[in-house]
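In structure tokens, one chain follows: the form predicted on its own.
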Amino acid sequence: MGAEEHRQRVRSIIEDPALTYRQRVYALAGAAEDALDPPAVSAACALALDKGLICDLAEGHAPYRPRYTLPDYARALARGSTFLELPPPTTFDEATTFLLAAYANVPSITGYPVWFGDLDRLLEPFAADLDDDELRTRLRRFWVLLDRLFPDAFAHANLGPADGRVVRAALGVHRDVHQVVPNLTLRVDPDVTPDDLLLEAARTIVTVAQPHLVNHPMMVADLGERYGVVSCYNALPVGGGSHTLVRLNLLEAARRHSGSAERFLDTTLPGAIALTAELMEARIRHVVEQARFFESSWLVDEGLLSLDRFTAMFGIVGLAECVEHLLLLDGREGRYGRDRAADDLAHDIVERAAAIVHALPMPHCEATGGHALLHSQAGLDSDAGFTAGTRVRVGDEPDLYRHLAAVAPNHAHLPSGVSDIVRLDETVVDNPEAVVDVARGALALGMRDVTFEVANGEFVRVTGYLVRRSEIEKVAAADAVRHSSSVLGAGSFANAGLDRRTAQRVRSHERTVGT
């Protein structure tokens, strides 16, 4: 970027009436970072980045903090913090005050914390002396502050899988306040999570499209008990996180290929993955070895983050279009989600990509055995012409049962998260029990993550985060909005045609035989 181009970028930020003060400050910091040269990579890797085969997801030219951090808040509450000058809390109010102070000092790619922790587990010990009304009043106050102080829908709070007073109060409060922050995730374990708790979650889902549901046993098998779900369905180790998230556009890889689909798996795909991995390694080394984040963070000094609890995320997008392109090269036609041959090829691509990524050594990723984790990347606001992650193309979703069966086999190979979204028609509002049944079935099929939204509802699932339709309209009118994520969501809403998602009617005896 030349000096004049840089000045124009800074000027455009300063004079943008659609940005709040804080959004301008953050954008200016990004502009300053991008005035530096990015980490050095080979000419082939730089060309792949320039042509859109791979993408650094706007992490900035000089990464100086990990993309996602998941501090060990349980340890902080138990020991207090020298940096924050706060002793261990002894009451519910002291605990929520402590957490708010900690969140304000946690770095991430968004400028806001991406993880508020396992809030039911953190707060349950402090709720014993409160009756139900007092608990709900205090929790509601805390909930409102989370949204007003950290207005970014990438900030997740985790709940479950066990039952408790705080998890039930949280689900009730979340239905009442109608906020996109915190973005809720509920861990579900068929042997631990009772049906009536899942039904309580379903009532919240049909009201505000949250919580997102996670297959807890599957996550534990891959990441251990100490994991959290942050940002866009990103599952990562607690006490650590992810240095970076770089993605590979599978459609662009397919366009560079000639020959059979089998040859794509053997030659083109490994080559594209190697270029992506090179960019990841360069960015990780910059964070750890050049910016030396882990030598200067209070979170590391107090044992809330540890380098050996970090990994990196290898994202993929455009699977649906990649499959169609490769089938045409083979002289066939087929659509992922609609045709068996297309589904089989999609599963082969994801499985092969996972094996290659797993075999590639990645520096400073000791939390996951020295390699990165494959991730179904949920897209950018500017994406057009290809489908996010490993989803079926928007508007081309088959019936509910076929849809879940098509995507479920991919989930085993995506340990750091996958973002398949199911839109249910409005009749489900009066039938939340159906959400419980579908969720149970989806998890039994092997889905790692299950996310629902309701057609024509106020809350729209973009990727792992949500936006309100009213804020999309404000962004479209060039009005400033409080949630920075709404600006990104408005772009995705328009470019990815999110309102064209097929609304699934939950059926029983009407199900078509053989589907």
The other form holds:
Amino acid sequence: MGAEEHRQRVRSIIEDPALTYRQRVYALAGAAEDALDPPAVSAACALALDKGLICDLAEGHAPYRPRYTLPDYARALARGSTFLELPPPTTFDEATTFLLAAYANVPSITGYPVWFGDLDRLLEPFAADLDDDELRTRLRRFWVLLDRLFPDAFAHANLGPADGRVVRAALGVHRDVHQVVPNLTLRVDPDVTPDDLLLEAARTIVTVAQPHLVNHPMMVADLGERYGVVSCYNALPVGGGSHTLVRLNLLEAARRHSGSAERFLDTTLPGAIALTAELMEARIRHVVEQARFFESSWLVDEGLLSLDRFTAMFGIVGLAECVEHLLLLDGREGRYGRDRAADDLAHDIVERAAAIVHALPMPHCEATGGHALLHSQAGLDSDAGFTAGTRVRVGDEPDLYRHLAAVAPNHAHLPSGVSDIVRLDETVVDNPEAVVDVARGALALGMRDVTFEVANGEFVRVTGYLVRRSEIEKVAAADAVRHSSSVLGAGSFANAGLDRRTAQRVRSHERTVGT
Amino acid sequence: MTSLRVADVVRSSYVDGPGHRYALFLQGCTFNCPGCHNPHTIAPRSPDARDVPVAEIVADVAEVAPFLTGITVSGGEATLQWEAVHALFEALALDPATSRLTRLVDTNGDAEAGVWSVLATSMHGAMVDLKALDPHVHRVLTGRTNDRVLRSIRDLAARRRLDEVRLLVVPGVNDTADQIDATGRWLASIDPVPPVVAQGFRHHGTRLRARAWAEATTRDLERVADGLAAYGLDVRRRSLPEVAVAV
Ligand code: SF4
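Got the form predicted on its own; could you also share the form predicted together with the partner chain?
Next comes the full complex, and the chain you just saw is listed first.
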């Protein structure tokens, strides 16, 4: 970037009426970082990045903190923190105060923490002294602070799979406060999570389109007991996280291909994966070896993060269009989610990509056997012309069963998370039991993640986070909105046609971070 | 092999009873309601209806059974084909893939006691429409009198097969204060007292004759629900009244 161009970028951030003060500060920090040259890669890799075959998701030119961190908050609460100058809490109020102080000191790519921890497990021991009303009042206050202090819908809290007073209170509070923060995940284990807890979650889902549900046994099998779900459904080791998330655009890979689908799997796909991996490696080395994050963080010093609990995420997008393109090259036609042949090819691509990525050595990824994890990347606000992750095309979703049958086989190959969105007809609002049925069926089908959205609701799921329809309208009108994710959401809304009923004129300014 | 004359199949329904359900709409109805949302299902035969063997339906339900609470047979009027419905329910109960599912009938109640004595052995429950307690108003709304409907409601309750009674609120027709009072009193006399659902009349899908009637507002529904609740009834209000299932 030339000096003049750089000055213009800084100037446009400073003068952007749609950004709050804090959003401008973060955007300016991003602009400063991007004044440096990005980590060196081969000419082929740089070209692939330039042409959009691969994308670094605007992580910045000189990564100086891991993209996603999942501090071990249980350990922090048990031992207290020298850095925070706080002893181990003994009451509920002390515990939530401790956590808020910790969150404010966690590095992240968005400026806000992406993970609030397993809130029910963390807080349950402190809830014993409180009656239900006191618990709810305090949890509600905590919830309000999470949203007001960390107004970013990538900030994610986890609950479950076991029953308890805190998880029930949290689901109730979440339903009442109508906030997009925290982004919320409930772990579901068919053997552990009782039906009526799932029903409680379903009541919240039909009201505010959260929590997101994850298949706990499947996660444990892939990542071990200590995993968390952060940001847009990224499943990662607790006490660690992911250095980076780089993604490969499968449609772009298919466009560079000639010949059969078979050949795509054998040559073009591995070649594109190698280029993506090269960029990941350069970025990981920068964080660890050049910026030396792990040598100067209080989270590492106090054992809340450790390098050996880190991995990296290899994202894929554009599967739907990739499949259509490859079929056309073969002189066939077919749509993913509609035609068996297209579904089969989609599954082959994801399976092959997983095999290659999981066999490729990646530095500083000890938490997952020295390789990165394949991830169905949920998209960016600036994306246009291809579908997020391994989803079927937006607006082209087939009926419920067909939709789930098309996407479910991919889930086994995506250990760091998937975000297929199941849109439920609004008549489900009166019948949350039905959500429990569909969720149970989806998990039994082998789905790792289940995310519901209720048609025409106030809460719209964008990539993997929620925005409120009313805030999108404000962004369209260039009013500053408190949630930085809403600025991104507005872009997605317009670019991906997430709501074909609403035509939006939207400018999108902010760095496209998160996801 | 027994078959059912099927007007429509909805494999994923949130509005035909508790939980996620497979809903089967049978062809043919004993009533001829101007306010019917699916008038094409009234005639005993229709070029759009299909004869579907019981085994085929069971196989189709089995395919999606892990996602369901149950199956609802609706209409038209389900009991017009009661023998086939009974055969279907028995087959669903015997198949290990579907035996877990609840089997409900959505009915206008216009059936003989003998029908219920058979169906009671294979179904978990029935949801019965009560268009009006007053036989004259009932005739306006359905073209028929309601003595069999009232008998069915009592009979199903006694057999512990009455899941709910649905009142379709047509403003100015069946919601006058004296009608609500009489209906509340009558329903409270049923043993055991059934849950009651108040649903609002909608124009969607109805024929011209019904357009003269006003659509029910939330206010209308509240008034009816409150009036019935005064008799100690458990009244549920549907926030999305009478969704047309098949148009
Ligand atoms: S009883 Fe039901 S199906 Fe039959 S005509 Fe009336 S509204 Fe239509």
